[in-house]
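Presented as structure tokens, the chain that follows is alone, the form predicted on its own.
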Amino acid sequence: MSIASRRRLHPLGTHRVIDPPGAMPQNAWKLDNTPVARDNEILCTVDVLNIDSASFKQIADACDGDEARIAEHVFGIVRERGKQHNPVTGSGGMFIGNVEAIGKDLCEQVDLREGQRIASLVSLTLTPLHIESIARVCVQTGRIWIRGKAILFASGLWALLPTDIDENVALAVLDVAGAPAQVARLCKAGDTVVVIGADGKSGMLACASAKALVGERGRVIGVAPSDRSAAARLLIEHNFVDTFLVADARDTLALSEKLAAIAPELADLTINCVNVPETELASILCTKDGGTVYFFSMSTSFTAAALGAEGVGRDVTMIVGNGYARGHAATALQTLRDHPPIHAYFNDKYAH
């Protein structure tokens, strides 16, 4: 008998962990891995990961971009922790695969059948993976495809794949649903935004969705590396943001800088979805006093955040990029509809 059916099952899935005792399943470093669902679980097979955008960066520099020596890490990873949680980044990401087994005590409790194919919705660093094999990686998107099984518990989040959207395309704007679905939250008529990182996945959905509400007499302005991508052009020539500004977030001062020079009163909100370190201070620089900063970022240290925020004086709002929002599914997978250069964008990106 393992370990975590001598103990008194919990919908928050607290009986999967091995260590350290009594940690929650996300902060764990190991859990019970064995693809057997207990009366209040959910045994998914899985054919996809979704590994996040940071993440999968620190991994794939890790193995210099090389897709076998990718694979042997996250199977390592999975091995040795019973997740797909990095040890270096803190984050995971997200599978899609079907639905197996249901546990008798949530037979009534969940919408949701034998056989249907579902993505998750939450962490991977919370999610009890077994990979038995791994068949490809894309080193492109971070999608590793395998065979395998994963537990969900019953507070898990999940959502049935739309039929009108490709489900790579689907797996890919699941993954950063939280990013429009808070956007949506915060932006208000006639705020000037700022979305750093805003050629990536979640970078596109937040500029879509906050020029849609800003209104005539708000600004968007999207700041990535450089304006020649795909992504970049296709923001700047269907109109998704107002100006494009090329900087690197890591360079506060520069960054800073060229904001003030076209917006001198700042932002009223700053949207952070780099997938890289070091970028906190210059979110801070761009937000006026008063105004929000959401750090949607995974790679985000909340401490360089704070202390940085206190030691340039700024009275700022940050708030701590939540990757659930009632509804954030819906919400993301409809920013897409809504926006077809954008759809078009990620089928051309992800639909294979």
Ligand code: NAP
Given for the second form:
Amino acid sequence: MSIASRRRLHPLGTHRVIDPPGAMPQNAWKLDNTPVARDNEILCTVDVLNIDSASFKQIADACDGDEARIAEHVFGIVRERGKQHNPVTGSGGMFIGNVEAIGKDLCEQVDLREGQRIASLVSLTLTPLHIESIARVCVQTGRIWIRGKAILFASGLWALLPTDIDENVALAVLDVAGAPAQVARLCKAGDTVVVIGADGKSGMLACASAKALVGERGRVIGVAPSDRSAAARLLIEHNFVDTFLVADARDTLALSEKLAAIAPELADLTINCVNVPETELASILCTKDGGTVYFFSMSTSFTAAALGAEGVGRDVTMIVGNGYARGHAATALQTLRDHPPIHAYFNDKYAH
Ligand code: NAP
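Pass me the form predicted together with this ligand as well; I've looked at the form predicted on its own already.
Full assembly next; the chain just shown is listed first.
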């Protein structure tokens, strides 16, 4: 492909790729983040970034939890790559902003007006982002308040922010919208479902969604390193889980033995929602032959999962956590509305 044809405006945004030539925006090292809408692009003014949990944890750990260093670190990634694409975890996040300009080729095609407030539903790893300044970092939630601009391609996805949910809460939910949407597809009545990382954002929504679907004959087992967090207590008190297992999922044998002790038949479905690496084999060993493991976690290694399952001779279907499922934003927001205790918890934690 010639350089000229690569520069031609493309709905998938390949015209923004600087390095390496021929890459797609997501796997490119560097994007052109010039904050001007081309004819097939949408320019947004951005004021909040939600860094995905695996990425934020890695950055926060590398910066000893220091807000100023985290801000400088993120600024540095975006300056170098033209996008918030963590080179260690390979993951990104999403943004909230206002539509500033819609390229002339898209005006008729998109149901969007300048000035509308939206959340992006495509990863920051492929979103050209220009940061002017960083105002605030919230270490507890992984949110960063900035002055900046971002580009959505013609193929990009976004959601208008709901009017009945606080926008910071909506951001937290939309970040993990793929999880409850896939749970709704994968859970059946009577299933035993294990949710690893149950007391995080996606874990809580997954537990609530699974519990509603498995019915009286089914069972939801939440797993997290402690049952003392407010989220874990809420899951237990409001019966969003039937059992809560305190376990470190990196300790493969300890978790799988604890699970086998309370559910010898093992899980029909295991949902991995953790933000740390090396939990693939525990997820596989919690799952019965013929069952399914849904790896929502961005810390998942394909190699560890594939070779791990082979190594222990477990015939399970393993699903990569596609961040997109048709209707996922609406499903995730509705999951929140349907479960007032979880909505109240999200309000306490994220609505500020
Ligand atoms: P979160 O709110 O930070 O929750 C992470 C959960 O993992 C917490 O419950 C945490 O427990 C638990 N955890 C951490 N270490 C653990 C361990 N060793 N054993 C068991 N549990 C452990 O994260 P989130 O926002 O829900 O995101 C979850 C994962 O999905 C992350 O990897 C994130 O990057 C990824 N993600 C994927 C997509 C996608 O499209 N597939 C989109 C967005 C995010 P404690 O709170 O007790 O530490």
